[in-house]
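Only one chain is included here, represented as structure tokens and corresponding to the form predicted on its own.
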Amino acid sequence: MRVSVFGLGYVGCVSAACLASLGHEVIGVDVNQVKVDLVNDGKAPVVEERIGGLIAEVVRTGALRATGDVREAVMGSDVSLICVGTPSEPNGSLCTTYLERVTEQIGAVLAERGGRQTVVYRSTMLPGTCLNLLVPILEKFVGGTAGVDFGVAVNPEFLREGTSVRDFFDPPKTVIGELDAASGDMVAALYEGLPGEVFRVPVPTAEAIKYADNAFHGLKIGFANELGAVCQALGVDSHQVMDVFLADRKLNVSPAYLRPGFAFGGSCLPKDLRSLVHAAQRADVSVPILSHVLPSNADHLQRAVELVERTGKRRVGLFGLSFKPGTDDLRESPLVELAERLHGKGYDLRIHDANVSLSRLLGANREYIETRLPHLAQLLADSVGEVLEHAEVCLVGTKDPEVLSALPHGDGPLLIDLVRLPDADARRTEPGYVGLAW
């Protein structure tokens, strides 16, 4: 394929050289003439493992060249890969100036080019940037319709500086945010033969995936460093701790706990986080990430309360009360906390949990509920139907089959989904349904 790559920084330079090595005919484009000259001389404009030899080879064979002429590049390619920078503004917002400028330049050339060109954004940008900002610019300059007269896709990169060439040829995944199938096909063809799963998703999803990755990477580094500082203060070998931690592929290094849902609770996580943060404070170790996990959890629970408040309704039903499905453990259950907040605000509340019977609660479990929700006996309903008949708004905090089979579609109370119901995708089109975080 004939490919133009806009921006010859780390991402653009590596992408251009690697695509050329795969057999594509690549034109690199940059406003910096020094970078253009270096590439045309077979030299890398960045310092990076393997990139020097790779550029020398693909330039020698004629598979890669560089130019500062946007018109020349667009006219000589079928796919334009945009890799310009998106730095932070002083207030932390995303700077889209370079994206807008190159989009205008490409659009102006496409207006006279003829034939279908696919514009692929590889720069990191927030969800909505492509469809709400860049596509309108292209359509204005081209005088046509995206997905019809020209293609548009978002193709985030997952290259680490220092190992970016290796990462290109052995990617963890390939993500293609496609405006239409033809645009996605063009991007998929660029990487044909490379390993790793290919995900073809809507454009905003592709934009968000890059942020999910980087936020989690930062979180992991911060978590490991904070835990290391606490371990050092307590005289523990942090690397030994993490070696054992990482060996757990069922819960720790796994998809476990990484699906948006309701707040966490129970008899372990809250108390252990509190005690760990307290130990850090006693040792004068600052742990801002760990110390904000519980406040973050509380904020997430508050979102559910606010969803109820926005409805303006007063009669509320709650399905689920225990910490985990299939148990009657109420200790630090987020659903108990939710019920307590709603009851305290004067909502007329009814609760159904098939596993919770006040007469069977014993010991610490009973003591906890008598302290937090002493009026539980008056709030519990014997059946799903009783709650549905009472409620104007229902909060669904369980996937109990009995509850799922009884939930209405369309008519009936408003549904606030706390657990992402199995048919959530279908229900999202219904006016009486809202998901907590989806």
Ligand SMILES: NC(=O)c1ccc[n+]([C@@H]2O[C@H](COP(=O)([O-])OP(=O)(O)OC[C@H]3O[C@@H](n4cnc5c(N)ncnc54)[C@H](O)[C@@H]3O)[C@@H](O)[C@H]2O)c1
Second form
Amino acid sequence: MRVSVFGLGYVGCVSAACLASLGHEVIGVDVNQVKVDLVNDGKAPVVEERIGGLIAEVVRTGALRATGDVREAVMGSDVSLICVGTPSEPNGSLCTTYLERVTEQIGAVLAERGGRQTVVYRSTMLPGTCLNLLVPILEKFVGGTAGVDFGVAVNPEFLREGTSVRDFFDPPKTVIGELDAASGDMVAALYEGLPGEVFRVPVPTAEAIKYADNAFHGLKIGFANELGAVCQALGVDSHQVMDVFLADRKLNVSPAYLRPGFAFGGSCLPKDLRSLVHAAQRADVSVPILSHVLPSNADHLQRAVELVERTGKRRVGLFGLSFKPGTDDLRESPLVELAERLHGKGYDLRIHDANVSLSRLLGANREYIETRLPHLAQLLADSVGEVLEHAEVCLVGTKDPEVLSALPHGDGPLLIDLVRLPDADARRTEPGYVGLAW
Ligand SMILES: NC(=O)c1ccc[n+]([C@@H]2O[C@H](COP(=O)([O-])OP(=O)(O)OC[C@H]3O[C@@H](n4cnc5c(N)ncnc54)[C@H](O)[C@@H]3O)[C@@H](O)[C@H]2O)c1
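For comparison with the form predicted on its own, provide the form predicted together with this ligand.
Every chain and every other molecule in the complex is listed next, the one we just looked at coming first.
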């Protein structure tokens, strides 16, 4: 394919050189003439493992050249791959100026170029940037419709500086946010033959994936470092701890606990986080991530309360009460906390949880209810139907099959989904349904 690559920084020059070595005919474009000249001399404009040799090779064979002339590049290519910078503004917001400028420049040339070109954004940008900001610019300049007269895709980049050439040829994944199938096909063809799973998703999903990845990477590093500092203060070898931690592929380094849902609770996580943070504070170790986990959890619970408030309804149903499915353990159950908060705000509440019936509760659980939610007995309903009949708005905090099969579609109470119901995909487009975080 004939590809123009806009921006010859870290991402652009690695992408340009690697795509050229895959057999594509590549033109690199940059506003910085020094970078253009360096590439044309067969030299890398950035310092990276293997990039020097690769650029020398592909420039020598003619597979890669560079220019400052946007028109020349766009006229002679089927795909424009945009790799310009998206730095932070002083207030932390994303600077889209370079994206907007390059989009205008490409759009102006596309207006006079025949045939369908595909504009592919590789720069990191917030969800909505492509469809709400850049596509309108393209449509205005081209005088046509995206997905019809020209293609648009978002193809975020997951290479790590330092090993980016190696990562290009062995990527963790390829993500293609496609406006239409033809646009996605063009991007897929660019990387044909490379290993790793290819994910074809809507454009805003592709934009968001990059942020999910980088936020998680930062969180992981911060978590490991904070834990290291606490361990050190407590006289424990943090690397030994993490060796064992990492060996657990079931609960730790795994998909467990990584799907948005309701707040956590129970008799262990809150207690253990509190005592770990307390131990860190006593040892004068600052642990901002660890000490904000419980406040983050409390904010998440508050989101559910606010969703109920926003409906303006007063008669509320709640399915589920124990801290997780298949148990009657109510200690520090976030659903108990939710029920208590709604009850305290004067909502007319009915609760059903098949595992929790007051007559069956014993010992600590019974005592817990009696101290934390003394009015529970009046609020508990024996059947799913009783709650549905009572409620104008229902919070679903369980995937109990009896509850799932009874939930109405559009013609009953409003549903607030705390657990991502199995049919949430379909329900998301129905009126009267809202997901807690999806
Ligand atoms: N550096 C990384 O490891 C990395 C990894 C993944 C994603 N990203 C993302 O990729 C994007 C590019 O990052 P980078 O580190 O390569 O940036 P960079 O600053 O190194 O390079 C950007 C290049 O774009 C050029 N440019 C600006 N406006 C232009 C225009 N109108 N036409 C042509 N060229 C233009 C600049 O002169 C510069 O050479 C950013 O959105 C970044 O967040 C970077």
